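Single chain ahead, by itself, as structure tokens, in the form predicted alone.
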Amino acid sequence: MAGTQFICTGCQAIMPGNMDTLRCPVCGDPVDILRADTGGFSEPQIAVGQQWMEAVTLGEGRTPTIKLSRVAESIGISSLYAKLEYLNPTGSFKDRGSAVVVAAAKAAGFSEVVEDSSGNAGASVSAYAARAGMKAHIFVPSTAPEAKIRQIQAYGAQVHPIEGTREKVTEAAINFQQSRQLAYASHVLSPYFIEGTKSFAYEIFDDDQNPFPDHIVIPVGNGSLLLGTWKGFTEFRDVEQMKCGPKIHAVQSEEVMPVVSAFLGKQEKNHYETVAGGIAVGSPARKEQIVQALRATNGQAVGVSDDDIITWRNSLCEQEGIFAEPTSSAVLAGVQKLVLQGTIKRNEVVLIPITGFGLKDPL
């Protein structure tokens, strides 16, 4: 888009922005966008780079913190703050990433976007497309729960699934949308995604309310909330804001952790099977970039077991009265993990974001 310019997060290449450009023409490594500013998504405009565009929004952000005080008595901390990020419009933290990212399809003239989802993020897509007035096609795993599933088609939206891995959906979608012209709304590759999923530091560090974090462990997959909030926290110490930021932590199931894996250098052994499907993602497209994020943040990365998620989905459920999907109730039992070594202190402020509502999965 005329204006914005992207920056490889490998060979730190500067080149032009536009929809088509998810990949860096010099070494193939993800972009991200130069230094933007996406300002108030209730707002009529936003911007992104120097391109303002019509904002497409359903009220996604500014959702509330609270404090867990039970489930941090049994996990031996004194401070655990959520950010209810299912209160979002369409039950995940994705739409975040998707007022920014159909935004920028419509003022680039799309009238279409492809999305590939194992659920929250097709639906969010699905969701901002009609508001926009755009087809939206959706690539799922042919395995993806038949409530996101009915969600997504709800909006309107056209649902392919496909067998195989969630890489060969990824695959799938990509040829359509290239043999057919049409804007990928990726909201693993676009970097307005990323843009989008930056408001989350934005809010926790414009919170006056609650403790500022010691820790954020979010739950990750493709990462687009970890990375959006490391570039968040990053702009605001590029500014002189904010001296430093806190730690961010990456977990994944031990079913399927890339991400911990390259972070611990080890061999990856995924399995590919996990009761969180939100982050059952093998070969994440920015794995390193979100290695960088973590060690720039003096952060870890954590594999947990299914039978641990789930034992933590009942307890948040039933200290707490919140029903998250596994995705989410994997962070507890990462933030349990990393208190046990050593890495979070007792008295530390810790924030998890509940990514996504419990309906959204089979119990």
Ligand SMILES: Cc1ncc(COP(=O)(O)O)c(C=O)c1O
Given for the second form:
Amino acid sequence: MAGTQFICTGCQAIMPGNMDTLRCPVCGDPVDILRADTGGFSEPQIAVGQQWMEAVTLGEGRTPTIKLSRVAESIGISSLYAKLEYLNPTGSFKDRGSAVVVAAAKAAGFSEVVEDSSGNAGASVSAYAARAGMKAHIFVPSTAPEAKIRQIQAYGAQVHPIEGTREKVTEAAINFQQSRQLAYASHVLSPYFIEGTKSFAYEIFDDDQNPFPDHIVIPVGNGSLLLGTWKGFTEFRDVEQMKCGPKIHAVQSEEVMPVVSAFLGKQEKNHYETVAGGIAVGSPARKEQIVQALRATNGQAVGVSDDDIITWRNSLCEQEGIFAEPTSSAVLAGVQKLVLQGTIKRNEVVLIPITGFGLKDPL
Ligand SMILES: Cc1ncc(COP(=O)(O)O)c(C=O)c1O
Ligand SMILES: [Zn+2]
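Switch from the form predicted alone to the form predicted together with the ligand and print that structure.
Once more the chain from above appears, this time first in line as the rest of the complex follows.
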């Protein structure tokens, strides 16, 4: 990866970028790609950091944004917009990140990738690996929804079900990857993944059809969409001296809310069982970075109940015709809470991503 440099999210050390570096050798914190003057997509090439590489694309990104009038009325706000991330090729926003991390693994000469995921990132990396002519090994919790496992298998990936906690799944994936010297295409630690999700922010900036949001409310597990969004906005603001970015808020399930606890300075009480499986992450590796990003935008972090997540999943279907995963409908419960606590004013513009398609996790 000659040319691309990483920066530590903790001590700010700068180091050469490559697929093998997932944490800072100095302090052990996760790393990001150092902002480059080049950037963007110009198929068939993409610029990642300072390096141009061959794109691996399935047509991800450029998702539509639609107004949700009925749901907005139920919440009591006037302008609620949804960016339909479930219309990405494998049915979730993860495709933005997978496209870049798989391209980076291919450019580095790997022919097999390893990923651990509760489902959506696994399906996404599997699809992009297939597209790149690579083999994928996906480590999943043995409790992952069957529909997601079937989707991973459909792309020809090898599924490795692991019993025990989510941390055990990661441990097994890393052991396997290291013993076989394969590429770890982690949606959590790989800075290439976040480099991909930042296109979500680029598209919001480029959107001249809809009003620019005052608030973006994002479901957070490991924070790849939230951090990519933040990184994308930071680049725009620095480079083009544009208006201040929107407030970015994080939503988690009350059952598993380490980011909310860290944000509020409260002790964690994680139960690990929630209907929102995609955000059930007890110890997110980038927790500090997520909290920093929230504070930098004057955002908030809120926990919502499983009952509210299910109620909103049903309302989204019945009132707007959008079939979202419970993980995705959690943001609406979050918007409602943020309105009730006065963080979102009734006439402000709110944007939510609908991150995953409902058929993947039909409860
Ligand atoms: C549908 C859906 N929404 C949101 C998330 C949260 O993404 P992240 O873990 O990157 O914060 C996930 C993660 O799996 C997901 O599958
Ligand atoms: Zn460091």
